[in-house]
2 protein chains.
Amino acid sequence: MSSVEPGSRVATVLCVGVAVLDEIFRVESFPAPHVKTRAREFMAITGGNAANAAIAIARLGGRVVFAGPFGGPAGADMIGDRILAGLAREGIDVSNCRRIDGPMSSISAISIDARGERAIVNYRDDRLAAARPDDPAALVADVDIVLADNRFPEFVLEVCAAARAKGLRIVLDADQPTRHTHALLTLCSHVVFSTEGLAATGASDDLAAGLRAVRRHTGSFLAVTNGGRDMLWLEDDAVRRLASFRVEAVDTLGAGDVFHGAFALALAEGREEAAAMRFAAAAAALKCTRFGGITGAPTRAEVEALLAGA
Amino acid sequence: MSSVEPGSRVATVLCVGVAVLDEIFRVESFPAPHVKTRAREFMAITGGNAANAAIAIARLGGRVVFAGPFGGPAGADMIGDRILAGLAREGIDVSNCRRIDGPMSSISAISIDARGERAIVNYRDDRLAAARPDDPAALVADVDIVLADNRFPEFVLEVCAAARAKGLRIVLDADQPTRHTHALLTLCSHVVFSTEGLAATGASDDLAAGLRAVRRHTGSFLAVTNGGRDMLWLEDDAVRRLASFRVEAVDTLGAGDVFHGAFALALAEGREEAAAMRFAAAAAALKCTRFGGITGAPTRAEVEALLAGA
């Protein structure tokens, strides 16, 4: 951990939101009506944006705790059963993940075709989106820094509010917008958009005006990922660019979470926000270079050594 | 059991083959690039043509011995021990499954849009075709008929064999040639083609002409389902018609594997092919009255209800 100044201690992100488990179906092109699609490859791995930023942090380096909704209970709902098994052993902290007896955890199944083009289908049971946590307070108590995606409003208001009071960053994965958006915009010190993200907040398809209107409402760090092309971020009002790192990409599935879980860490470990991003962009273009989702996620030292020769 | 004389005991068929974990996911319209489609309900049942016979004939009453190639070991193989689960809870005995260590089952993902229509990605390990059953002998030891599917030819093979030498009666779901498709033709007693599997086999797209090519091959009995529509079947080179009966689709997913595993399960209480037939018309029509795959599949009592009135 060549950045981090010696003696310091390792830094802990909260990750809070949404995890899925994502079954990958690797074809030749999408499955259609009256064609039954045969997959060369096949692979069942950890999937949803706070999740997979979890295990980019692990990863790296950091100490995770993951907190988030899951259905239940254990040994009933076996889709979270494999999800929280699987943050486990990337060593992340679940014992704050709540369980809700009754619905089944999320799941995605993803055709990805041999253009690296991807399907989605996703079934999430409304009941976990009304889950709040146990006890906020607590989830904050001992992290360095908070990240929090929209896909559970409700869970990760009360955790960003907690945070809040108690004067810790947070970083926003701002998707499509959901309930509270406008509360977690103003709660979170750092916003990070997807580019569908920021066209539906800041109601732009151009990302520079996006970014200007998001800013009328916020004092946040406001910056969009822009799926793999240079990144926009704000600058006292003035648009700036992070160039990308050229690499072969195959696979960008979980690229964006890889970004977001990269750039709190580097926040909490005292970097810049410019430097945050450009070892956040190092990281997410090194995933982007392997197969399987956040399966793909880089070592710091992989980070490290893009960052040297670039 | 009304169809059965009294005293006559239980019938108990074989199912051979394939079983696989069907995912459905209901959806709107299909997943497509560039757009994250959300499922309002999701389904997580066995498939796979044997297995959803072995229970369509439980469901009916019958004894079922399952056999086929899974992947393992359990534990490992979360797939293949939630589809043995699922089999044993509906009082199939698996106990002469084959677990083969190192690959995992086969799981399907299964779209189903608003129209009804399927649209499936499905992964199957090479290396469950290379499995062949341990003592073929022991498995046809003490059953009344064979109903076997041709997606694991090697492993079907050896036990269709043990079963003629022991002068049992074999039904072989016919779908798409593989190999060993002409040694099955005339080992099974009774072909069961899918339209598709007709095509292909009989080398024409006319169901009738497709019937009279495949018995140039076989004598055995022949006949194909017809996706919802009359079924033909051979008798004395005549091609006959069945009626198929009028109900309301709602999911056709699984109905082709209740008439195989009704229609052998009838043949094993001693009816004639023609009353077998449609005894397992009627179970298949009841099947797509209801959503979720073979989680349809009716009871004796609905069948015998549906012929009474019919």
Contents of the next structure:
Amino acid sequence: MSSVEPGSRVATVLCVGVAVLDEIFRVESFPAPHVKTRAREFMAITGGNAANAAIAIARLGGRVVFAGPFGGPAGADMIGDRILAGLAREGIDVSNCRRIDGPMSSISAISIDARGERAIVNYRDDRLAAARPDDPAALVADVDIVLADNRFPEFVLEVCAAARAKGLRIVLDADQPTRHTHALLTLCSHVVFSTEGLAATGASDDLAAGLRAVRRHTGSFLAVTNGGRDMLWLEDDAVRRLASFRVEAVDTLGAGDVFHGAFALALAEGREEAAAMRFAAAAAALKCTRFGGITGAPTRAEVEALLAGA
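Return the structure block for the form predicted on its own; the form predicted together with a further copy of the same chain was the one displayed.
Since only the chain itself is given, any partners or molecules it might have are not part of what comes next.
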């Protein structure tokens, strides 16, 4: 059951990192060279690790602030305008987002096949990486926890450093290694890898060995998601496992982001790590049963129902 009591204060999560416009095509099979493939369904929605996590948290009843770099200015970069409008419609505070004159915001073309697997082509203007938060200390002043991805590490590092100085917990979505990965590993209190991110960072395809390799560089809580298979985490020096919820996957796009968002919210609400991961795993499993990327993020009532029936 949820640790949140009726009438209690709503937890506030700051999500910092990347936001993308996802153009999603539902196909029977992935396009082959020189062959025109007709999509059965199409939608254009908000995407990106931190932005998806923010939407997941909002759907679960948390209060969310989002910060990250966008193209600009407003009115000239229609992609950024559309992403920000989509986040605002979810009730997310986007007043701290930076707009950089000249580049356009990030966009992805995504094909999802009949098995729910995805193929992604992404465009992100390198000039966005020059953006920095205006006032990191003010940004973290009134939040309970920070969730960061590592797609714009220079932007994210300043926010994480301010959060660390304030004594806040920081959850890192370690989706891919960057030249700032070790600095982020040191700053963040909780690091949850994707399978690919851990393999690259820990230099091993063995997930347990990868976690132990990363342990040499940080005292953070370390875990790795593994698609529909068991997720692993370290407890002292022991590798622990958490079984996934068995569902029929329709669309896996955004499932990892839902996990990270739900995990951060559950920590902010007072759950211990193992219970927070189970809550997050249930949320991610429900998302996989629905086509449409982050539009399939579940409500709290749906997650609690799955947990109660498990």
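Residue numbers count along the first chain shown, from 1. Take the two forms, find the largest set of C-alpha atoms that superpose within 1.5 Å, and that set is the rigid core. Since the structure is predicted, the reported quantities are computational estimates derived from the model, not experimental observations.
Open item on the list: Rigid core superposed, CA of V35 - does it shift 2 Å or more between the two forms?
Closed with: True for V35: a C-alpha shift of 2 Å or more.
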